[in-house]
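Only one chain comes next, encoded as structure tokens, the form predicted on its own.
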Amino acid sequence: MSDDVRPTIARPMIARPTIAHPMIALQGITKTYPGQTRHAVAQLDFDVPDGNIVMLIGPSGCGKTTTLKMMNRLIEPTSGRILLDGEDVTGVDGDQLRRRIGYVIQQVGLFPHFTIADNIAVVPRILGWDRKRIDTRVDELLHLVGLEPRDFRDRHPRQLSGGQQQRVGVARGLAADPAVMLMDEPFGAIDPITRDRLQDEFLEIQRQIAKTICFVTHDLTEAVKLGDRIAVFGPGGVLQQYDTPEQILTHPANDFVAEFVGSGAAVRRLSLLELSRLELEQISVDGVDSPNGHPTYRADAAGRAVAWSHLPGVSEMPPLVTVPLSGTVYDAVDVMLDMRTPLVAVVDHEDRPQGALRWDALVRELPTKGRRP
């Protein structure tokens, strides 16, 4: 393969869910309070569907806050529907809606007098469930956000790192298996590095679990890197576009949503190119025949590539650097810089070679983006 090889990106770049029915549905929905002529949240009108993560974002006093507490009624709009899985529940009983929505605060919230147990088991024991099923699912969930329940269920809040609490803020939310998660910035007051990997975590978790979510963040790069789905809000609690973060990205709607976008939209899609989704240049192991053109590399013993043997046209071989199959576009960009390398091998869970990613093709594939016609 010469030189001039470009990744062929496949279409759709997400595999997205199938919408069979909306889990959320809010039909109309406005809230003005009281004294106030201007809305807060104004005729709002989009779709959640079932196993989805929806970002809501935009610039402060937009209503994002606002419209997600009125899903689970600790603000009652002021007119419009709220579906919950086809129910109107702007009637009924508000503290028995929040027991079937699952709810995470940036503040965690955690009773500091409590154990982690006992903070996760709030609302099972709110809903009668006995002690043998409470202590069972509060260990599932700590396994599952990745505490060891012999290490902390016995733990209280001030033990715990603030990384480690928003876990346990996550576990309470999941603790009675709500179809339904809302979350308001629960990783805004981490630092950068915890923050990353909770992320990395919750992705995780939500492969497992797949529960409809509503994500409130003031952070763009969180809501490409979690969210199947992004609602822009603007001033006055305007849905300004709700769509796929690709589509956010390349096709702003209007001019509201390009400036809030900013330009550094190319930068951040590279976070939504899944390189298990590209079609990668062949590479082969040195002496192992294969057609001309092809880079070659040498492996160890178990067949982990160790060092480049032949790339075409390049004379001094560059550092060998891999990246895994399961990680984006971003993450080879990443090390390509750091690396100061102009492809790198891109590796299955075995750290076997499955293919390369050159810089050059790279940037030659990528499109630009563009206001949507």
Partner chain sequence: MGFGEYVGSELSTLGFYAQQHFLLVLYAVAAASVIALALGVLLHTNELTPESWTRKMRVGSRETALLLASAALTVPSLALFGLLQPVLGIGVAPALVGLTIYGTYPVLRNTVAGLSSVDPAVLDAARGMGLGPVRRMLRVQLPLAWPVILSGIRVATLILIGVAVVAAIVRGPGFGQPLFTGLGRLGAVNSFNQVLAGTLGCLAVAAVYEIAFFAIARLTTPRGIRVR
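In this text, the rigid core denotes the largest set of C-alpha atoms whose superposition between the two forms falls within 1.5 Å. Residue numbers count along the first chain shown, from 1. Everything numeric here is computed off the predicted structure, so don't read it as measured data. Compared with the form predicted together with the partner chain:
- The Cα shift for Leu160 between these two forms, taken after rigid core superposition, is 2 angstroms or larger.
- Relative to the superposed rigid core, Asp118 undergoes a CA displacement of at least 2 Å between these two forms.
- Residue displacement note: Ile248 has its CA displaced by under 2 Å between these two forms (rigid core superposed).
Having seen the form predicted on its own, I'd like the form predicted together with the partner chain now, please.
One chain, no partners, no other molecules: that is all that follows.
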């Protein structure tokens, strides 16, 4: 990090533990809109590994939508190549290609003269699915995005709120079960609480179906929460850094990314880091293991931790406080400060301890692990 003042284009440099082959590969892509001198996207080299979620983030007008639209050839690049699953799609029939790629546009754009069910069924109909299969699929997708099919199937878009329309937009993109999804701020118009729920469900679905997803967002929290990787775009459509959320947060490639992530944001970073993504300190229940170095606790009948029984290096036992695994490091720090304790037990949704986080660990490099086990 000696010459980090010079803005450099970060190439994908970190190979994931399981090397997935790129589902989408952009090679030297440049887009200049007619009559404009500035590039909308400049010299973009970019691999989206199979089954990954890649978050595209950056200030307004930096070419995120343009990049997304080049992937399904809604916009033709000025130069460069695009490979989809290894196949050069620069020359194939655009309409055929787009039926294989789910697309959720930024402005939603539901067909106002179609019912919600018909809106979702557009691509399956073109692909010639039979009626029953389409009906089942529509109901399934409406459930998925949290809209009760009985209430919503036969409504028209104008009878839905903006957020509900956006969810139908997501369902429509998923309709034909495409392997690749391009999503342009799909949760933009949704309230924080519903958005949080949708994000959780989105991750849950992704764990099951493992699609390759390019997801544009303006929300760094969303990018960190959902992304396997984050691509930070800068002005003029230049890719500033393409890396895992941890790397982006802890090692911004240049000043632009550092500023974008938020200068002096050490604390903010904590709120972006979920406990489930940390390599926690191992703990075990009292008596099961010989306490050679790691903390032990006493548990009740249900397996819930009630008190520390052995803490190496600590003479006076602090009270045992727990933080849920779904919380963030920020939450853990909050609890530690509040309860004046140097460590917390991190528990799963059934209150069973999964590990511990110590105050001391915060000032060291927080060890993280990959998203999926």
